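In the form predicted alone, a lone chain appears below as structure tokens.
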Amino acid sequence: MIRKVTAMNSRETLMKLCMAFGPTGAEDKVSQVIEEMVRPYVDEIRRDAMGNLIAVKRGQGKGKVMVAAHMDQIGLMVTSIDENGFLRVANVGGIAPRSVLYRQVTFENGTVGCVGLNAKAPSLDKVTLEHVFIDIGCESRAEALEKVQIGDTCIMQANFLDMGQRMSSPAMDNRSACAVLVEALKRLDTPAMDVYGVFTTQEEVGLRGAKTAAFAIQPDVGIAVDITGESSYPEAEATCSMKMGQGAAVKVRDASVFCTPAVVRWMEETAKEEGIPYQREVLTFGGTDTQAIQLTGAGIPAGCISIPGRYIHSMCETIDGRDYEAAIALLAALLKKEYQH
């Protein structure tokens, strides 16, 4: 018997997969979580040479529709260790030196440590990863190799803050996406067309994932999920239009694509007759999983849903939690119709 879908379901399942461990090259964790998760929803489910989880769930028409949610988040990982224990980083995804620093780690095998600064650093405006190190608590690098490798890689340490309407996560970014991903999934019945829920690695790399996973499935039509930036705070630059609270967003275009105009209408057609709330969204800045899926093989018509927040690639990005349901509502509603050109 499936249980009743709710919001505060919806919300659980943020937070668990937010707390779930999955930097880029090591979603494994992540990945197990979400298969628990989706595997009574869906017809199949497997695991590609990338490590992209692809949950299948059949159509009563013709066609494939993919949809693509990053499971990896930002982090840092070991380059060297000193004599005297100290681990130097080097990024993994786009991370800010400052916003790391005297910050709490997780590693996969359950080593935390510390985030430090060389006491002979510069201004925190110039201060680069060269200038930080992990502090595990050894006094020596054997001890350190006792607890951790070359090429480990760390998380911030794992989170998630309710603040009533407005969520908070170091992995906010793509967890959210994640979670709306599962839980369309879950509100599906029989789909218009064949549904590749594709939970894709190594985003925050190059989108690394999703060209793989759309090259493979050849859809026809691609949907990417993803948070994306707004403007509602304290003297925020006008970047972009778009504000937490008023609904998805529906991408019209960022720094590496420009949506396919026919499957921008279908998302805002449906979402009007659906009464779901939502806002365009035009970036100068970022990408998606959108663009790899777009240039596949001869081109595959994509857009791409997104989810507004604030603080993106900090520890503590923030999204709205009526944003996040009426990106679910928008994405259940869509798999639900038919994509015509």
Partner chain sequence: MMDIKSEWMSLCAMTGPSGGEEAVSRRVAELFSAYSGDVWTDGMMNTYARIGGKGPRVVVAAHIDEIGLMVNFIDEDGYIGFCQVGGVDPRILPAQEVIVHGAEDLYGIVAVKPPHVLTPEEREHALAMEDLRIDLGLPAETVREKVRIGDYITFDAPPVSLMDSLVASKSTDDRMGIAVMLEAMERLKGRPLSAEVIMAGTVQEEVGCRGAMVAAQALQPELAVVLDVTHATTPDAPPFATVDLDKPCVAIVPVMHQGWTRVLRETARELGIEISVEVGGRTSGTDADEIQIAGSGIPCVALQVPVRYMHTTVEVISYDVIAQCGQILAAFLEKVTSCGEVLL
Second form
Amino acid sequence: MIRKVTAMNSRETLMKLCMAFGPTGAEDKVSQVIEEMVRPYVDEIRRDAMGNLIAVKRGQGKGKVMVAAHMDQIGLMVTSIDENGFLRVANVGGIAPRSVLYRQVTFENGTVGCVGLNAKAPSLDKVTLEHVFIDIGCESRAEALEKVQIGDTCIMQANFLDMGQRMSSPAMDNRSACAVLVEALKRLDTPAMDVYGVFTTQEEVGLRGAKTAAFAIQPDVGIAVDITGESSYPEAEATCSMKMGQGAAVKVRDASVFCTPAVVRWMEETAKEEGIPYQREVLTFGGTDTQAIQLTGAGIPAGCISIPGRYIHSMCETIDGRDYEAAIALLAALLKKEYQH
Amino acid sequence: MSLRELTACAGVSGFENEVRAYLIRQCKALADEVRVDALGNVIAICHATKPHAKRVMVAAHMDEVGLIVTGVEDSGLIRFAPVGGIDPRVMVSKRVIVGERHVRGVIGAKAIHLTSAEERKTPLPVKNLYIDIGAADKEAALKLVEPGDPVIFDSRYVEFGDGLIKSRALDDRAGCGMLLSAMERRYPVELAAVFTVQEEIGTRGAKAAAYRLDPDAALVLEGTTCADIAGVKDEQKVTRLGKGPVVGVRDSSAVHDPRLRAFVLETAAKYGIAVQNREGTFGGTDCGSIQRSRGGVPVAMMAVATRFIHSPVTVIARKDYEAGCALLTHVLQDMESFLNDKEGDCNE
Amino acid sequence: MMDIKSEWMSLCAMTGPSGGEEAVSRRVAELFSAYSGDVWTDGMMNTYARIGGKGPRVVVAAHIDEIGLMVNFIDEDGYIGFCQVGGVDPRILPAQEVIVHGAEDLYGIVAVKPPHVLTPEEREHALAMEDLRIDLGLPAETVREKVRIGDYITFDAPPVSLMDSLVASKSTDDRMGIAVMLEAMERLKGRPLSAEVIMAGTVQEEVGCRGAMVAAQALQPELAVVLDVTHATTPDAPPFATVDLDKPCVAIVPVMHQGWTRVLRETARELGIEISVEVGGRTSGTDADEIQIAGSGIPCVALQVPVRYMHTTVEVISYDVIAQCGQILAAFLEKVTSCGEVLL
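With the form predicted alone already on screen, would you show the form predicted together with its partner chain?
Zooming out: every chain and molecule, the one shown earlier first.
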């Protein structure tokens, strides 16, 4: 097999993924971008009925490991179009109305628009999505329907801000984790276990893609990669111990899962052996694909590598390059090894 | 004698029988004369090593904060009132021991499933709390418990952390322990040891004892407030665990005698015992009752810093307690000079 | 014969917060081994014991996890900030004694300000979980050495016997289910049982019935009996939300199979045991919520023991009722194969 030589480094991978379109339920485009990136490095690529992209790299017969990184992002779905061509929307995934106001949005077909607010809307803290509309520059419903259909989903205008050490994008959740998985797959040589890199769909609405993927793959161990909270910005919750720049986070729990203790130990020991900076993660809210894998069939040991981030589910989701690189290094190191119960 | 034994005895204010019986046994082994007065104070005299000695009263209160049974519902659940100052918020979801028969019970709380988020922001007042001894009904409960029974928290003695001790009632069994340990020796002054009752409901026992003893000077031994915990500003911590015995300046009952206080501090310095001031003026102690007895008595306070005071889980540092014992012994040993100096002052 | 009550009280004293059930799981396996030659534990630490014959497979489930806390952060003075594991009302926490399961088990106290320094406003305000800290009485550097983010914290609240057969303890929810299983297996000893019965001590119920979901997917039984606690009446409880403390209880909620629930109630009636019914219009808040919809669907019934003060450190429960439930369960399991087809 001839490997396509790519000059793309890990940061370019991240940028390219952040710029791709892929709200929950409409992940095709980002899925294609990822497929192109990983094809040279894996033995097999397929998609399942939920749209999960499954990239398989055969190992030395020591069992199966599934790595899940969800590729969907939050967005707004068109629910109705009024006679003057304004679009009314519902959220797809958890969106605070104040974080979408006066933002620019993009649809899959390239249509762009602005998020406006009813002129007589209540004060900002009371605004709900019912007070919000999208203005795509049309004067009538008919004109709007030429560009957009009911049920179309838009994303916050794709963007990638390179601030040096740190980077920001509305799609950092969870393209940063997708990039971690892509980069780890690129570094696989001869893994001990068969590696199933799964870029999952519909995580933001209830871990839906990972569930069917795990059921079909029945791995011996599962690893989710996702973004988590952190607390080093002004007046951040002191009740969160993760800090940006302190390394990859090894999840102990979030609201959806208690990671299998043996998997947590496996991750921590590997990080120590390889000298990869890491921090333990306790998140009192949020859910990850970890749960979907762990509760599959008769139960599957599962853990999660997280990248600490700020302003999650906003236009400016921000991570630190050191944590990103640590997450790649940790995942790559884990995939070289065999998981033993 | 040990703090473990001392804190195992019940002694809610006004119902000190159990701890009193223990103290009488200990005093009989240690003192030259032991008597119990009409209020229930235990007074133990340790003769001086020489005749015509001055009398120094050293008081520690034997009573503790607790609860008292006010009535029994038809359901067999028991209503109660606090005895002494207890924050109702620390009563919830705790084990208790009711009455002299030591009936086990619990103070429960409505299951979280049956509460609203709003409810959980409001503390449960005492009137909504009750003790459950597992009685089927009122009649069954009344076979073991009756209105007027004292209630203590079921909180065992634990040594933990960096030399810390946790138990119920370290306020003021720590003081009782210091006083018993001082009684193992004799001093140039007469030691009139008084284990007082009903301190927690208005320093009542000490008043009668001081009148009877008419001492030349008095020391009060306490377990005192220590708020050196997370979320409390430095200036509100009052005392700190592990920083040595506490020497009082004033409390709400008395401004402590400045010269006696200075003498205690000098003695501590002389013997290399680190002490700390009590940085707060609230809270009453036996000091007031003794100080204003008859023609007035110079009084000072030595105390052991007590975290989570008036809760089921009071905490002291062993080294503070031991240093307190040592300081008390030195003070009594050297006190004659202070009392003579004081007399000189008066004669001038 | 095993002293089931005392074994059960020891089990309540053990620590097994959701996701950290290993020790309890091992002990349950030992207890099961007295009655079954086929005892095993799965990857999530669910523990199973098989008894009976080759008839229809019946799973009896009781969860072995307990509510607790988890280390969330350590402040600069070495005090521990924590979050809940399962539903904990923060009002039960002030002055509570706890064990922090760090590099070693460390005794600690949930710190409270002394009443003398409280302002009237503070007294009127219940402390929120994020404002509470645990004091280990150790220097900050020692705390950081021995305690890590994510370490479990459990309540130091072992059982105490009250009047009659009542016991107050942490974790009666739901270790009582294990006692019911043992009582039932004791009664079934040496008797023919045609149903294939799998007793299951499940994990992570308090955080979403996660262990039971996996157990049901793996075992695919034809019927499930869920053993759990329910709320016993207290003066402050809302009306009709609670049942008598001194009677076993059967749940009538949509999640439960109506036909099998009738069989369960008849079984109790035949034994002359008076029961209460708990009625609800939604899901049950028990492992049945996940078992019912696992695989191709599993009929469920729930046999419940009332407790007062659920999810506190002083849950009050009647051992007599636990034993009666054991009796009902044994008779029900014998009946499963003989009662023919049971319709909704």
